[in-house]
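One chain follows as structure tokens, the form predicted alone.
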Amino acid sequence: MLDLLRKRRSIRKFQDKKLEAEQIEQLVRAALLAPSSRARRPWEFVLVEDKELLAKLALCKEHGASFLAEAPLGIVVAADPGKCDVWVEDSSICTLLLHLQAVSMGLGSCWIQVRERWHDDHQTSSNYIKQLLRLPDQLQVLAIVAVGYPAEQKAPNDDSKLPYNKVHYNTFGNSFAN
């Protein structure tokens, strides 16, 4: 697990290569397999291919998702905060298990943080993205994952490089020795 974790980097350029349906399938069954407060599974998730709909999708928030135009695939993670109170995480964990199935099957993946930004002046990015995709009202986007064959490489993260001083022990102060 920690050798995945160190490979897990977000990546913003991608092949011109479609995905086979197993590699969707497989992204979709990690996501669904997610746990969740009470098992009330408050997610919903939207697998979009269309190049036309992930050119809008992009346009979603005035910085950070212009990459999703080139991503063969992006899955929008939405959810009902009237299922649990605890949407966010709930919604969160199967993002996280989304990018993590990604990189053991050799993909690339980037969160698009949606859920408190906006698309312009006006209009959250959330209901940008819900009247794109003709989301039912009761849904909040959380993100985009951008999923994809990876058209640039980064080097895994370095253990060294890892904040220990954000680690502490017993009480907040006391440092925890790796």
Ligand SMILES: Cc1cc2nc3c(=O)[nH]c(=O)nc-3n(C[C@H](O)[C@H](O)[C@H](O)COP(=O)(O)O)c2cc1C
Second form
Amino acid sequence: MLDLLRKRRSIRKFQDKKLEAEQIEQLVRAALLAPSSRARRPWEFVLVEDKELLAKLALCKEHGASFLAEAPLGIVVAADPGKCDVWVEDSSICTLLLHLQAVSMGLGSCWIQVRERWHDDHQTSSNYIKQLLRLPDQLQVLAIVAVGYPAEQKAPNDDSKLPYNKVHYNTFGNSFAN
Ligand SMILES: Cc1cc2nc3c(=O)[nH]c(=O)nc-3n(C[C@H](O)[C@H](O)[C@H](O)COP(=O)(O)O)c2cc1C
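Please move on to the form predicted in complex with the named molecule, as the form predicted alone is already shown.
The next block holds the full complex; its first chain is the one shown before.
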């Protein structure tokens, strides 16, 4: 597990190569295996491979989403806040599991934040996506995960640079000696 976490980096450049159906199935399985508060499972996922839709999704906000246009797959993670008060946590867990499943299969991925972001002065990114993908009104979009074969190499995370100053032992400010 730690090895996987070291290898996981945000990948924003992808090869022009479709994913296999089996890879997509494994990604879906990872998300659906997520723990969920009171087992409410408020989430819904939209798998987007259509190039035109991906190009439009890449415009869901001004910054930080443009690379989605070149990704072979975008997984839109949405949820129904009416089903669970902690839908953000539930959906975030799924989003992270998608990342980890992707890296475990040698794929690259990047989290694209949607919740609390704006498409323009008038429309939230979530509403823009809901309209584009015809999501039911009660759903809110948390994020999109771009996934594909990596076309950039990033160094794995380095254990010697971990911020241990953020970890406290018994009482806050008491350092955790590792
Ligand atoms: C909640 C969250 C939102 C993020 N939103 C975006 C985003 O909208 N666009 C983007 O390119 N990267 C986004 N990222 C990726 C972060 O920029 C990235 O994780 C961070 O810079 C650390 O780099 P690493 O993932 O390679 O370790 C997001 C990550 C998280 C956890």
